Structures are given as structure tokens and as C-alpha cells.
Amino acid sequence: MPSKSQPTLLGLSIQELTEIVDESGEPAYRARQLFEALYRQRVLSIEAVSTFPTALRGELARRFALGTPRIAGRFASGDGTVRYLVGYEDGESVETVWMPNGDGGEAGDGSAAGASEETGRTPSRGTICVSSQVGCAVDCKFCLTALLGVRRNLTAGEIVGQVLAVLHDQRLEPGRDRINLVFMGMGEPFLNYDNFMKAVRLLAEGVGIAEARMTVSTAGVVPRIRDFGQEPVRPKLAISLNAPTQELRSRLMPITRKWTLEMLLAAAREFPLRTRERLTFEYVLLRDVNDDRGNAQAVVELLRGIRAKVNLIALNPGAGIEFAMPQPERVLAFQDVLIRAGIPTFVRRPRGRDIYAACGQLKRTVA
């Protein structure tokens, strides 16, 4: 958490930033100035912030920190994968994953073509997986992060900053690169609703990553997906589903006890998507529980009269999770199933597998 003595900056909005340089006696342009600086041109001190003067400078230096958060280790995998333990002031720390090429999230299709005129670089491509919370709260039984269960939320500032450090270390632009966002690392980001819509915002105008490359994953919170629907600026939204009944859910993902699968059904039903746009539902397929086609056929009845497609996400395995990884042939028999009853339906091919970096693997491993 930022030190109580000095604040941070990274974090806060355009009106917050107005409010800081009017009571230094400064024009209302030095707010932009500094907005810009921070997310845009994602400066490393305060010092760097080229459009002010000196002495101003050195007055916002010594009232504010930046707020950078800290790489405190970098794990690449051999597919390309690479996560990154961020540290922060507090002495926690959590998991953000970059994946290349894509095939992470659900925040953007297309690729990126052609060399870019300034840089004479091919444009990158690919998503970066971000946490919102310090360890997790939602205890679902197959997920590593929730081991630790949570210690606390983040801060906008943090969440962004998790952004801008990937960014940094892999020399991306947003403006050149195609960027994608998920916000599917550990928390539950509706568990931390302000911090992450605000997180969202600072990502659009400020670092200039548009909305529809991002997506956001929730366990299911029920009063936070109504109130997302109604967000002018907002992400996709992923439902992770894991189960077709009430009971099977509850024992996987306890959550189901507090809002049940009907109460969540019925929000996916409600929610308000946009031209063309899809609910996502998550499916993370364990060996001899949740995978076989009657499974499959329940989950189609449940899903029965909503824009929707699935991911399919065969278990990653991990020290204390009880469950297996599916046979593929399984995997492939639920995915036909979804097909044939006319449900987009994706493999999810898992990323950085060997450096606990895939979906579920996020537990703040630093070797």
C-alpha cells in the first residue's frame, strides 16, 4: 500500500491531478501536462516530467511519490510467456503475466500487420493478464492463488502501475501495439469494484488502451454485474462458470453458496451487451467431475437463450489441488457437444504452464 507519508500519483484522475497543481498556484493545463506524463508517456520520476518548470518539479517531488511499482522478479517461459512478481511498497507483492501473439484473453481479435513506419519494427501483439487483488478471497477449490487467500486490495494506481511496468519491460506502445488487457490474474476484481473501474479508466484515457481489448473475469458477484452493465466506460465481461448445477458449484466455488447459479444466470440474462458482443462463460474442466457430456448438455440448457460463447480451460495442475487434468478426448467431446448446439466454444491452449504462470497458477512463486 502507498506509504501513509507521502502519496502517490499514479492513480489518480485528471480531476484529482487539477486539484494538486491549483493548489500549487499552477494553470489548469499543468493538470493535463502531468496526466499525460504519467500514463501516456509513462515517465519514471518526477523529475522527468519535461513540461514543467524546475521549481515545480521539485515541489511535487517532495509532496508526492510516483508510485511505480517495483519488478521484483521476471520468469520467462519457453512458449514466450513471462511473469512478473511486482513488488510493492508494503512488501506485498502479486502476479502479472504478459503472453505474445495473443490467445490469453478475449479483449481483441485481429492481428497486427506490417512494420511500423517510425520504428521499422513489426507491431507486437499479445495480452497482459492483471491482478487486482493481494492474494484472493472467492476459495475456489481448484485455483492456486486461492492458497493464500487475500491480504488486501489494490489501489487504481497499483493496478495500472502492473500495466505500465509490462509495458516498460517489453518496450510496447499501445498506440502502435495491439494490446489486450484481462483482468483475470489473482483477485476477484468485482471484490475490488472502485479500484478496478477507476483502474479501467486511467487505462483508457490515460495509457490509451481502448475498452474493447479489455476483459474482465468475476466468480460470480452477483450486485457487481448488474452494476457493471451500467458503466459508460467498461470492459467484456467473463462469467467463470465451472459447473452446470447448484451443487457441484457450491463444492467448487463455495461463492455459489452466497449467489447461486439461478441468481447468477438470471444476471447474465439481464446484462446489457452491446452490437455484436458476447457474454463470455469460463470453464475450467477437471478430470471425472465436471467434464463428461452430460456435463456438456447441461451446460447448453443453462445457457440456453444468451449471446454467448465458452472457453474451455483444461485444469492447470498444481501442489494442493485435488482435481486432475482432463483427458484431451474429453475435452474435445465437451467442446463438440457446445458446437453442435450452436455455442461458440474454445479450447483455451494453456500459456506458460512450466513457469506457473496459466490460468489458476498465479501464487506469487518467485523461483
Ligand code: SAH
Second form
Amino acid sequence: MPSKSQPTLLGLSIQELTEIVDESGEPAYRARQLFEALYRQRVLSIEAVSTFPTALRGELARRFALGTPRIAGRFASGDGTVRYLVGYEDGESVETVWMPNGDGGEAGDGSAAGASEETGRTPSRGTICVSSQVGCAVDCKFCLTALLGVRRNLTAGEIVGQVLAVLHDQRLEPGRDRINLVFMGMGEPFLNYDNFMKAVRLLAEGVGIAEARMTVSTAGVVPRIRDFGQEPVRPKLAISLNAPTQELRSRLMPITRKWTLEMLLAAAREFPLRTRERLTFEYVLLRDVNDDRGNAQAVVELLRGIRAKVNLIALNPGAGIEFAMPQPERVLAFQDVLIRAGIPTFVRRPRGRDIYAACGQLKRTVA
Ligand code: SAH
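Next, give the form predicted in complex with ligand SAH, keeping in mind that what was shown is the form predicted on its own.
Entire complex below, previous chain first.
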């Protein structure tokens, strides 16, 4: 059995794997084989790297642990959503959410009905919501994750590991099933930028989930928005706007005091979008706080000149959150103002509210 102090293979790049096989006096193609085994085949043990001779597997297993996280809890919603508690070596854990859509995998227990292992199965479609930190430091006043504070960053391997754990548990195959990733779980991805970006590259190049199927959401870490625009491989970008004025936004999202609304919108305006790409703005509607037509009109003015779409999210309530859910007609009226102004605007369907899996509800709640 690997001891706790062993370094892990999951999370290493092809370059890092090349150094490891080099040290063992093995040829460079072994690094590619190992990369394929870790990310494409997603082996469950080092002994299962079948392209390696037995002796080499043994040597590797003595030096390294694989590093796949453990599923420490699994909570299934009536709407098909499954919230996972994913546990790491040091005892910390985060939450990862599987949200099936379309006809594949809508069964209440989260497993695709009638799945027959590899053959004859209709492709599933769905989205995995991935965490980037244990807890979060950003302290948005309407978000439950904020109550935890930030405990630590996740490594690239720990971020990738969440995806592998869900793929395994739901028997998903990126080559067959249509899988989207949203980096919208616990934490602020742009405050763990390097590990997050490394995970993105491993997921794209190793696991085989196209960058076009990934979206990252930031609360507004302006310098990293600028870095992100320069990345050769990057997900789509979503920005949590949540309020149309500096005054209101800094009350709801203290991060605005450091990176002001003006700085944020300047970065958004200058963000190098790809052909047909739009910037997404998320807006959590809080009853009588930011949800009237005047607020909506102010959002229209702010987004002028930005190729944007808007996702409206009605507040998901939780104990310790002092805001109330907006009235449904307010949500529709808000959407109407934006659509009339020519901004594609969607109301995000709450997923897994009954199991505390919806936006802003991830806080490692056990039941
Ligand atoms: N830290 C990043 C990633 C988290 S994304 C960010 O802030 O963008 C989570 C999304 O859920 C954000 O858009 C956030 O504004 C929203 N959210 C947070 N708390 C919520 C709640 N209680 N109800 C609905 N949405 C919430």
C-alpha cells in the first residue's frame, strides 16, 4: 500500500512524467504511455498500467501513489443531480456535482437507466461542476461556501481527480458521452490560477474533454482575467456580476473594493473573445436588493459594447444567508428588460436544491 507521504502521479504533465521515466532509465515513450493510462484510460491503480512491464509498475508503485481522490459521500436529488463529497489524502474534502440532462441518466439514483457497461448504451449528456479550493476567501454575502473561509488550494491533480471520480462513478466516457465542465464549485478558481490552468490542460489534452465544453466563473479577479485571455488553451469565461453599481456590488461582494466594478468591466471589454464566443455574466437575484427593473436597466447600460449573455440565478437559500428568494414575476420581468435590449438572457434552472447541490449551496453539508 502506498504511504501517505508518497508523491502522486495524477496531476503531472507529460513533461513531468518524462522526467520520472528518465530517472528510471526508461525511454521517453513510457511517459506518453503513462499519460494515456492516467488520463485517457483512467486506471485505478499503478499496477493497472498495462503497457508497462511488471517490474516497472512495481518500481513506480513503490515511489508514487496514484492520487485518485475518494468519494466520501454521495447525495442524489430527485432531479437526477448527484452531489459528491470528494475526500483527499490530508482529510480535507470538497463538493463536486453531476447534473445529467437530456434523456441519458435522468434516473433518480443518478445512474443511466439500462446501462449495459460499454455496449449498446445511448450516450449521456451532462455537466460536472468542479471545485477549485477547499472553501473560499471571497466572502460573497449570499453564498454558503463563504461561511467556511478558505482552507487551502487544490492541486491540479486534486481538481482533475474530481472529474475522474465522477466519470468513474457515473460510468461516463468522454469519447462517447457529451460532458461539459463548469469550474463553478467551491472556491475562486482565479485565486488558484496556476493549478486551475494546469488542470484545464490535463483535462483537455489528457482526459479528452474539449476546452469549448468548459466554462470557468470568477467573482472578478481582474489581473487573472487579463492573464486568462492570453492562454492558448482556455475554457469560456463567466463573470459573477450580481449588482450593477459599485456601491451595491461592494456590499454583496467585498472583492469589489479591491477590484472595482469599473476595473472589472474594463477587463471584460478588452477580453479577447474567439469567433462566436460570448462572455457570460451571472447575476444572482436577491429579493428587493438587486432585482427590480431599474437594476435590470442598469445592467443593460453596463454591458453595452460587450458581446455578452446573461445567466440569471434566483437565490438558492440556505441557513445563515440573510437574503430572500426573488418573486418569480420579478425574475421574468428582469429577464424581459435584458432581452428587449438585445442581450441573450437565461434563467438558470436550480439543480439539486433539495440536496444542497445548487449554486452557492456547496458547503460540505453531509445530508
Ligand atoms: N467563485 C467563483 C466560482 C463560483 S460560481 C464565482 O464567484 O464566480 C458560483 C456561482 O453561484 C456564482 O455566480 C455566484 O454568484 C452564484 N451564487 C453564489 N451563492 C449563490 C446562492 N446562494 N444562490 C444562487 N447563486 C449563488
